[in-house]
Amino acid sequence: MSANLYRTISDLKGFSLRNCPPMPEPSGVLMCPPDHFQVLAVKNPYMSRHVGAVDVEKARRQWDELVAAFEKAGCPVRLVEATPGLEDMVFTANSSLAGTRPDGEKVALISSMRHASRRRETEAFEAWYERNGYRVARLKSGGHETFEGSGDAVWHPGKRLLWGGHGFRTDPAMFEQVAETFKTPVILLKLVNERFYHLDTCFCPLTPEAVLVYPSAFDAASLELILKIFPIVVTCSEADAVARMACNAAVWRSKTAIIQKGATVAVGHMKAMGLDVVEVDTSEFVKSGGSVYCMKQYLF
């Protein structure tokens, strides 16, 4: 196992968040219009009752409002063109992971998607990154191992540290390549509840010191790792985590949290952390198992 991967508390011996180099804050987000968005097949538990049930006009209004919320928070929004036939491409978090290396080079690691219906998405993202000054990195998977981008790889705010989720969509072995690509340590978290199939559905860093989590999504060793690193661990209620995907909020520069409306308990926690909170309606996208975080890719 790579020296840059941490799976248990014992692995953290000698590791300190204070010793992690600083990481530049994101410069903006990359989003994709929901031109072809629909629920056409069941890929996660959220989708099971919603095949063919998306109100496409409402989804477009909700997406437009989300773009406006990011822009009002001071977060520039860049767009990648939607590809016909790729109904899930609106969830831009999954097809890549963007970041920087210690020398400042901007890198985009292209995903290896688990579901065949999503694999063509990566072509458009790869082309976008090449046009916009990123070094594009590709995984060596042997055709079997998968990695689903920032859905399962979440940057620690302001630090050169990644949190890596595995268990449903991403194979843990892939994080050796992730760590090497970004020259960055990765703390691995095992997901054990199929409703929380990506890390970004149950793990939301609020500030460098605080994180919002849904504990039942993780195994015991993973919870120990979270408690070891974050001084403040806030628990998301089941209602907020499941019905409103509250942990799939996006926090811009530890200042503004954009979250599905109605997540009352989670919103209270965020405000207690000193965050400005913007509530938006992403209910059409929740039908597909995604909310705010899923619909953006942080850029650097």
Given for the second form:
Amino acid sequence: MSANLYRTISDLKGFSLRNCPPMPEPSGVLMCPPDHFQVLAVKNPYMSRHVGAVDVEKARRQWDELVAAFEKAGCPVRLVEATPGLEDMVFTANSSLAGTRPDGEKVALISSMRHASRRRETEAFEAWYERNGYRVARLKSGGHETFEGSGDAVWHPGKRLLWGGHGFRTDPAMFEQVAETFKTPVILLKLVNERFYHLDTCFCPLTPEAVLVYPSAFDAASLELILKIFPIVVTCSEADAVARMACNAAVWRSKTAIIQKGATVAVGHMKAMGLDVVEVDTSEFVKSGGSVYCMKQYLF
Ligand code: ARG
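The form predicted in complex with arginine is what I want next, because the block you gave corresponds to the form predicted on its own; please supply it.
Let us now look at the entire complex, which starts with that chain.
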């Protein structure tokens, strides 16, 4: 196993946030309009009661409001055109992971999606990245191993460090290539609860020091890693985590948190941490198992 991957606290010898180099904050987000958004087949537990039940016009209004919330927070929004027939493309976090290497090169690592219905999403993103100054990197995989981009690979705010979730959508072996592509260490976290099938459903860094988590989504070794690295770990209530996908909030530059409305306990934690909180309604997207964080890709 590469020296750049950490699975247990005994692997962490000598590693701490203090000796982790800084990394530039994101420069904006990449989003995709929900032109073809639908819940068609059940890919996660959220979707099971909602097949065919998306209110398309409401979804469009909610997406427009989310774009406005990012812009109001000072976060520029770039757009990729929706491809007909790709009902999950609105979740732009999943089909790639954008970032920088230590020499400043901008790289987009293209995902290898678990579900066949999502595999064609990557084409439009590859083209977008090529037009916008990124080097496009592809995974070497035997065709079976999967990696779902920033759904499962979350940048630590302001640090050259990635958190890598695996267990449902991403194979742990893929993080060797992720670490190599970005020349960045990855701390691996094992997900054990299928409702929290992507890391961004149960793990939300608020600042470089604080993270919001839903603890029972992780195995014990993973929780230890989180507690070892983050000085402040706040827990999300079950109601906020499940019904409102509160850990799928996005925090812009450790200043403004954008979160599904009604997650009272999580909002309290965020405000106590000094964040401005903007509540938005993403209920049509929660039917598909996604909310704020996964409806955008951080750009650099
Ligand atoms: N319906 C999509 C899927 O199951 C939702 C993806 C949401 N993304 C996320 N990172 N949580 O693939």
